[in-house]
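The form predicted on its own is given below as one chain in structure tokens.
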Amino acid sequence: MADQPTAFLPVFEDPADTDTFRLRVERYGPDLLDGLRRVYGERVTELHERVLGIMGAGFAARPHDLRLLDEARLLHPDWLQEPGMVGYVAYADRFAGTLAGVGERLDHLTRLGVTYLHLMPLLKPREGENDGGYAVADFRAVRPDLGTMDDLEALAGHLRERGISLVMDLVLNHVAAEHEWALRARAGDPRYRAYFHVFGDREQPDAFERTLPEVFPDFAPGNFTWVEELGGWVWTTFNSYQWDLDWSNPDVFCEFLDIILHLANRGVEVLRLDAIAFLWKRLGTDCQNQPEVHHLTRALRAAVRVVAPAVAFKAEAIVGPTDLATYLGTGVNHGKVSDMAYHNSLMVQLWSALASRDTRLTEVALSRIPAKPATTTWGTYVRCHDDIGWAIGDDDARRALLDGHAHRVFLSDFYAGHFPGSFARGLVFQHNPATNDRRISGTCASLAGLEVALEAGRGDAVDLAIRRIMLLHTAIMGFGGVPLLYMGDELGLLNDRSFADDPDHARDNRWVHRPRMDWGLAAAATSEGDGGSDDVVTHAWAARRVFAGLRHVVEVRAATPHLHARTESRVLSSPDARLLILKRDHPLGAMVQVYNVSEDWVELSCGILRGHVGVVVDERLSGFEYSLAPPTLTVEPYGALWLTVR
């Protein structure tokens, strides 16, 4: 390898070891050491030394059948970008109570096709707030009324055996103020302090507020904490008790190596890096998507590559879409940052064109997404356990002929339910007064209408609201990626108010969509019985509906080659506004997919279709073959057709 000290290499009882981390180093060395070098300059040499020692035991200690899959992964490298990976994101404990209880209720993952297993902050957090658990203050610990992390370990063991991989939060911004490096800079231990961003007065704190954002201003103004037994002010972006890292310290980065590390040889196969864009602060500017962060994370990527060549990262950057490619990787990161990063635009889109029946805001936004590396993939999904921030670009909506605050005042309005006609049931959260500037907290099945068509007792707007669903996860699984589904949506869980009870809870009104799943529904929804009619709406009839209608949408992306996350998928110009027409150009042939965004029925002329996808089609949802020589199809309410090359 170029530049790599061969005498710094480990050395390992099994010569066999030793050639395979050799190899694995020779591979990817360089863009370890190139990316340490871009951030840490001439204190590489040593910092090297250290990182390749941390890896040599990480590598020795890795256990044999995680090795197994390391191989596997080796000779399977798109293994995240298949067709068949669907992910499942759920809080453990609103999931199924412990980690050990998740074991036992792995059947309906399985059931619904899941292959992807995302438990949400499970690592042990500081006592009271704790940011939903990200705030942690241990990340070699379970949450105690969770398990162990053998009980974790475990667990993992479990989902390995059903095909199904464990995906975990890993905050890499900062620590809770409790854990020990905090504790240490307390006491002051001045290797601890330099830790952390520690300012004596504020004069450099006040001239980085001049261009910084407020993450939380209704409950957590500013950006800095004194903190007496420090003489200073720490860098604290989201909490006061979440203290920001200081990554310019290489001794930060060798400890987050070892931890994921660590995560790792416990069976964790992908790493949500939360808070990614965070990392480097910058004088004069928001102290996001700085470029050390991407030379950090694709040093570490390199690194785990050569431990644990089965693990992936997935950024957790909730940001522009040019901010966003980065993160997967451009000019000399290109395709080496992290393997997968949540597509948001396509989230806020969707919302946005079921309120406005009209996509070609829609079409002007997706169409503006810089192109991904072809080794990596979308998260795609409908919500995740965060509020709805509407990131519509000003430009976007300019082009789109809307003015792009109105447009997001009517989003907030309309899916707070304050919008005459909406269908929606929403809570207004983090709202900004002198901008008028509104996020909205709410399941999928209230914002999409289910919450108050079962409150009417009225099987049509219930029908409506299902298939308001089932469009928007239809989408999620037709774009491209992994698409992720959030604990409940599968049964059309509502609105939980009773957040507000829970004096740990009461101020978030985001855990309103963060329920306790409801077994009792979930076995209603994958039963025999009837538990309804058309004239008789139920939430149970319901939930059936809406859970076949995913078990039927995730069987079929499995078995369509064509949504391989390898290819991208462009959006094609709508005759129609309410109609978003999205095209994949696959080796097999073109796939063309058509989604209606309201209630009515929509012709679209077929002309548009045969240039495509040609005259005679498979209808891949419906499994019907289509013949598209009639002047028109009409597309029913809500509906979605994926048409590829017969």
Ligand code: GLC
The other form holds:
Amino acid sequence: MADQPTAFLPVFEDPADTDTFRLRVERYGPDLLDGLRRVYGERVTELHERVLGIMGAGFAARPHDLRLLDEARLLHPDWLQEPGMVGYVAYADRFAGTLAGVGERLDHLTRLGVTYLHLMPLLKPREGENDGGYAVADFRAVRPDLGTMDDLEALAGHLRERGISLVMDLVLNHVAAEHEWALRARAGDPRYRAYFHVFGDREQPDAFERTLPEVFPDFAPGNFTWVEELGGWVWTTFNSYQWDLDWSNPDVFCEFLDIILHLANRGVEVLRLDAIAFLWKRLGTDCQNQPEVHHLTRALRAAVRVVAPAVAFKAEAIVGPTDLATYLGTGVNHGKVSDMAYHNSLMVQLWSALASRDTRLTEVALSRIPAKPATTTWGTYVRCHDDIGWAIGDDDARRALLDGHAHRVFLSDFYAGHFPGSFARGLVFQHNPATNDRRISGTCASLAGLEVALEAGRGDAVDLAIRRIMLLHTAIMGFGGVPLLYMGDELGLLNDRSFADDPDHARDNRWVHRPRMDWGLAAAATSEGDGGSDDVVTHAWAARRVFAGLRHVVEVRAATPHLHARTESRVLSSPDARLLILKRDHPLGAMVQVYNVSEDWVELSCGILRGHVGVVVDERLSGFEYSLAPPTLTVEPYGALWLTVR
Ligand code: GLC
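Previous: the form predicted on its own; requested now: the form predicted in complex with the ligand:
Whole complex next, starting from this chain.
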């Protein structure tokens, strides 16, 4: 029976619903079944029936307006890939106090052209330290100081009216040690103990530790935590209060499917699959990127496509390029897992190029990223709420004639502000003495030089910092994918050192780059009319330039069909190490982008460009027509060109 994807089909009151559900199961059922079978083997028959039951209940509960959205999205399957998509990422409280407060600040987002709002973890976390909300105590309740589930639903509705999709985290690798499942496990309930990886002695944990890295070596060394009430060691990849779930238990799959549908029916349109790489454990490996992760995602996605096809998945997998491709799907999972994945490598490479004024490593690294399925997209970003880890492959470095270790040391020194001549002001996060790894915290503006420049009161340095901020953002907007702007970066917000006074944040300096929104500065930066003083050494002046600059690039981008994510950016070999050159082969004609990662005026031979885009081209960012007939053109300091065929 279970071999029939349509076995155990639910029947709904309205026969049209029964038909819709059946048609979708005919389409996606095989993926659901195959994904489940690859993970759960023989248990699939019983499980399939349960899963269809959960799907049926979710479908019956799906509100009318969201069903309309489902139909619209089925007619518009590439909605996430379009060049008009612009993401914004914020903690609700830091942005606007509460969920209702967020609803009152939507004009700011609309002004910026935002169509996708990722509100950082807002479900009820544990009390006290909670890893920025990533230690969830209840997936069906909102953090009380932010509002209620009804507020969330109302906000989702307001956003939808403005064409903004609500994005939320789905933390599916772990729960807070205070989540009901953990409490029941602690109380001795065997059903819930089986939701976690619990070991009575050190034998297994020690065996696993031999090949496991540490995510937070500073404040959470090791991957297991002794819990007295369990009489055992529980798997805790992240902090000791975040218990990893055992996804080999089908009950865990069913719980999460139900949670996903619950959130989807409240209006969440994109789920960010947090720490997805860690879901499956296998002895002798680093317990990341295991094939089962993708089969599980395929099964979850197939079930969601049936009930709520408006919903998309985004993988948060901060992993090497070859592994990254598997999150958008390779082999049997091609194009059937996440619809979107973070392009961590692009982010790291942009910072690396800025520090070294050299794009050769960037060329190597980007050209080695496998092509993604045509239906998927990247999430491109300059920075996020996490630290920057220098994910630079030794092999890539070698090909760029660099020593990987030495380059990573250089980048940490540079962005911590320790390297002579560095413009950056970052903090070292999680120094691992064993590997000498030093990750970096800091806002985009502080890392790009604005903090140092403002402090020195130097207009020329402020100008260069703004140009760096713009270059980074123009590159993520030109690369293809959904650019994810991190709250405050549109105003050049600086590091916020007040986290050190908050006992729940003091140990985690990632809070330095999660500042509170400065609405005064926002008003100064966005007020039209009087441009204010020409005094380039004020923050307000810098904020105004950054905001206006970003808004402009967003507008140009939306009007440039070449930036649809179906087309890939490819790296062209650049004759000058200070220039990164990308090409997109679009049916409308080629697009070539040039980015200068240095403070120099750089001459580029037009002959190189002519072969790709012809002699007369549109430069989209300036809106001017360019002639590539002369022998060279000059790219200004940190300048960018978006050239398209006439
Ligand atoms: C993700 C989040 C990070 C968090 C971790 C554990 O990587 O981005 O902030 O610490 O997951 O949930």
